[in-house]
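Read the single chain below, which is given as structure tokens and is the form predicted on its own.
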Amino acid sequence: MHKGILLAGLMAGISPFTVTAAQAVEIEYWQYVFETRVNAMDQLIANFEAQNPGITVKHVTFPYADYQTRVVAANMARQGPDVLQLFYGWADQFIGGRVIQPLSPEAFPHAQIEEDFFPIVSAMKRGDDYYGLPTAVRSLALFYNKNLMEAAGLDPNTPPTTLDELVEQAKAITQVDAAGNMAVAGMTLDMGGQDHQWWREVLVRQFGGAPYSEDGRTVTYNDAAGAAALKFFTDLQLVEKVGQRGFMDEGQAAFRGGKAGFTVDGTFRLGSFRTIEDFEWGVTELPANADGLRSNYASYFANAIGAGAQGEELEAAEKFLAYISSEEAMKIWLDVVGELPARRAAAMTEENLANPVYAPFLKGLEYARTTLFVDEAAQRQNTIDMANRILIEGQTVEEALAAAAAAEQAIIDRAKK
């Protein structure tokens, strides 16, 4: 079967493949542990194996904190996976370390990829080669606890639309105990969650700046706009007192526990939040600034083919990648995980656009930016450290911002050498 059929099947949302090899082929698929993602992939593997009885897929998972290390170590030992999931921001490291291989343009024609996927798929392209395809894309939105809003005298059907309204409503929700300790946060503060994306790609732009140059090689947030954005974020704890770093360990945990009014999070959290039974929650677009300017951050985990895959395993890996990038797979992923389909046609349906949960995320994709990370983990930690220098160590906003900008520029410069 000609490889060009692979993406044709992908675009049609079906997997019309059969194995012609004389014996069964087993391939390994690796991803990190996240319950809804694991459940969704188990369903996809079962469907794929039913359609391709000559191929079996072994599903291997690791804790998120260990995942990159395990992948790199296995690759060095020539025992890496045939297909693996990776955050788009890890692409340079995985390509440079020869962990993944370019996708065959015969199996995955570039013109079809660029026609059918959202433009952010280009974050997995280096030079003339694509190195992976996403099943789903993600944007950010503001989750809100309707019960806490109503208890605070707010209209639970009128969440904040501007940053000023967010602060005002968060103040109304915030509760402290007799000892002055926070009992209910109006707003979660979690740079280790999605707040580092909210600050970098949303708040910096809403305060009149840009986080990086257009080519992503120069840090540009060490200016008045960046300082204003950082002050707004840290003032939520220090001045407005509507949130607290480390409250209930993680922002999503505080929200799930009914102890936070608002939290910024991504579509990937929908599967988990759907299990909440103790209160009613809603989702709305990230608040605009006073002038109505909105911004958002879009990202995704891609699936790629391991550098060691060859022969029958490579052929099977290409078929599996085609299937998990198909419209059929994207619909399952949306239902189980809550992440939006990476293909426009599968995402921008009338049903999805009318859905009160999906619609805010889809609207956010229209004006979202995708950060060109060179070392996502290091750049994220740098932002966490920046906020901690203010919230814990008492540094000024200007001092913490300047130190963060210098450190991140060094990270970028090292990666681009």
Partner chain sequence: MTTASAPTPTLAMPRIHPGRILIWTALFIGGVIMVTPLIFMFSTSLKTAGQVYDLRMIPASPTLDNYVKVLSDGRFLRWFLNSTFIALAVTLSNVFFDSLVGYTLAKFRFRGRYFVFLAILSTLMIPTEMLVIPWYLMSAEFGWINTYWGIMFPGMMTAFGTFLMKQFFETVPDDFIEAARIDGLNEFTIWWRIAMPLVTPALSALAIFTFLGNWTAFFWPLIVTTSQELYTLPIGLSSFAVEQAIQWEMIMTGASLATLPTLLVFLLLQRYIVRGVMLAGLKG
Contents of the next structure:
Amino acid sequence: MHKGILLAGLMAGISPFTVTAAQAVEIEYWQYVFETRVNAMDQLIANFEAQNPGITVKHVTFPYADYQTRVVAANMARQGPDVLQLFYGWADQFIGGRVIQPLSPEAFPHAQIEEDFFPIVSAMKRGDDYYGLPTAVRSLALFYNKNLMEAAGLDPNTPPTTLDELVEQAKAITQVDAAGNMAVAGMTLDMGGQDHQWWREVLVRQFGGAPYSEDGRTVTYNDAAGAAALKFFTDLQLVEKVGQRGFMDEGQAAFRGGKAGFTVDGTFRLGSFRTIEDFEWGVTELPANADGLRSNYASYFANAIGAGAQGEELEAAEKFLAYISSEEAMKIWLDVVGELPARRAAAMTEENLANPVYAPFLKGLEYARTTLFVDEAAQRQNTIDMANRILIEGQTVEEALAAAAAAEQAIIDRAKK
Amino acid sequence: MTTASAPTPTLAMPRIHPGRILIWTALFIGGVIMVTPLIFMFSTSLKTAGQVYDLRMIPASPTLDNYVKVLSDGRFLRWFLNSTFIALAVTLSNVFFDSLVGYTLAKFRFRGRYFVFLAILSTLMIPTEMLVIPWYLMSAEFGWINTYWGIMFPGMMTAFGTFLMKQFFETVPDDFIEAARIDGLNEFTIWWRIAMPLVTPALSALAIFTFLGNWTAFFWPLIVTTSQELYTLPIGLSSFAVEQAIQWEMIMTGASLATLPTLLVFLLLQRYIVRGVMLAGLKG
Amino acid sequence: MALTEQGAPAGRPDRPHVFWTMRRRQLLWVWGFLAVPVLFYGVIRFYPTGHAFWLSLTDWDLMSDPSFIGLDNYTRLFADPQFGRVFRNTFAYLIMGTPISLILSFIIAYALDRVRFGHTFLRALYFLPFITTASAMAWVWRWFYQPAPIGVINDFLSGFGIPQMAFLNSTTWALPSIMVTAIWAGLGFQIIIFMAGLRAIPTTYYEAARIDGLGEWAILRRITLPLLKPTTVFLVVFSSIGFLRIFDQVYNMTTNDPGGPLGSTKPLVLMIYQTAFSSYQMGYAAAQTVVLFTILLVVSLLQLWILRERT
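Having displayed the form predicted on its own, please output the structure of the form predicted in complex with the partner chain.
Next comes the full complex, and the chain you just saw is listed first.
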């Protein structure tokens, strides 16, 4: 793939068109605001501009909550970007809305992509076309607060490796004040955070089920396995009493504030957790089930080319996309943002595998799954609601699960009609 | 405005009743409850991350670090300037156009007058929410999305302001205007030089009301702005708070920055603002 | 001022048939003054209103061309279980919020009106929340409502050994919690308006009543309240519209589960926002705005009719 892109770059470089048009082409790159990502991209842009004197890249950022809306608004106003970052789960909407265009197979040969990248890149493929390439991928792992473990009489160097151990250790960590309120949670419960992914792709599989059919069109978690997985999750609050939804508003905030022993979160949280000064934390692979079965959920933001890019802007956009999904860019991204490289060669280096923080996430990538969302926000909301029906309204696991499965199937059906 | 116009004769009694003390105390406690959120907001903004959970009113070791952090990237200043500019521009436009239309409807007799008045008044019944989708499409069409004009255009004139000003211009005696006309002044000058100065209390009421409304506006700016540079203070604060991922001391610092300027202005101009709100509310 | 009587400019009695009569000149001024406003109201108010009605009959995702689907959006809306909930929530804000805030603000205004000592100071305490930014204060309240150990209210309660309240984490209490925030924010305005209304009642009425030997309570019931009616009607309508359109507080207090747990706080305006600007179903959202418009119209007219002057 590298050669292909290089070749394409060379061809573009020597074509008379670009030579005469050497007076700077400006392309616009969009991503959402996240300090380290913005810094990393600034660095990549600087490198890219140094290598490609004829091209300047304007870097535009928006808050995550508004990002999708902004993209659609700009697309309507025909002010869309040339290259933009999008969550792989938005691909259907962005393709349907003609926000992004397929990557030309000449510049980005399919065989190369499939050989070099982790298999989850296929989530950006529709029909015969790839619509984007990731720079970095993210997976989940279990963060643990070493100080709280120690205070609870646990060994901070042996974090839980199985679900049973997780519950057991969380119980030891949990503290309740005199009025019966949770003061320290053993474990965070936050479906709105990463727990919905943990439940869907990890717990459901560990309890013997599968969340969706292979093509992602059918919800298949409404069975005994799904119910057992959901019961495990909600029992953390209802039976084991090691966590409480809404505790400290968000799970990540509870962990960050030193008020929770364990939390399931992703690579993208590393930057925020690295600023913690009040306690020592560690990270380990997501716990296996009793039979040793592990699973993980991986996701990524891909970079894609805006539908409006044409002519020399399209050429510049292709070059830029090739650069930001190169091994060099991935290394910079890992160093600055802490997100895992999307190319195998860049990810599975000895150095990375020896890194105590990256290793658990990288190991997770080997067996990670990715969910083919049709409407990520709606499907996430549906899972939040499912847990709330049990945790707040006291419905049974089976009722809540059946309602959630029916509602999610309706969301998928409407999107795929 | 405080004691001079005290309405009931009971107040003339100089003696202090125990019941009166009770009422005063109750009002005072109620008032303190009303400002408690503001006090907590401000006090937390002076705490470090570690002290946030210690819910003392007065921080153990107050620090301005949060303010330095929040202000250092210049975004809040930008949002503050955006909000100020937008609220001012919309206010000026309303003061000009609403009073011009109010004056025309109050002081001229012409065919269609009643129709125009009713048409404008009927827009009071149309909620903004119903218009935002068409406005949004219109803005996309004309390239107004994410521009100052895009944020401002829906509020450049309001039926409320027009109605208010019409009410007030009707109290201006016709003789004044007639006299000016005989002096050979043109109609615009008569309105601007003769009529307007006679309704300054109403103008300031309208200005205060419009400014406050636009300063705190949330729904439309949320929809029409797409970049941080164009955010108004309420939108900026909201996106900042989400971005801080529940770091309460930072969120409270942002909230304080968004709130303090108006609080200071209010404390300085309390008389005028309260009087303006009373006027606008009573006549409107 | 009748323009018709002024035929010609005063200085030119010798030319009665001049084209630019005083009246014509004034008409030119009138329409000159009204030109921009008429254009504004036409383009920015009336055209969008019609457009919203038309959009409500279409299926449109902003990407492809809108297709006309008749009343399908409305049938879908009334069959949507989410709408049922949202509709109930919207009215819950109205039915609890308006009376509570009006009664509170009247009592406070009535008491405040009789206080001389520190009057300006007390009034400022009550008025301050009104001029704060709702989106900023929503975050402060969100923090207040957190469960222990960070929530201010729950910490206060647990200091007395009282079990904590779930507030925003409860499907029952989330809506009232947000409503309290909205009442808090609007109370100052209503107090000021009530005070203005109280001031407007001529003191002679009170004097006469006192001479007749009426007690405080009777004066309140027979004189103050009836004379205050225009103010009350204004505030009822104004505050009802405010509660029916509640958005800022809900949006900011429930960002991580928009509309509260299981949609228990979601008002119609938030549903409109999500439908239009997260799901991009413009036609469906437009139909919701038409429903909101109808609700506002019916509620306002109903209130004006119920509170009308009975003569």
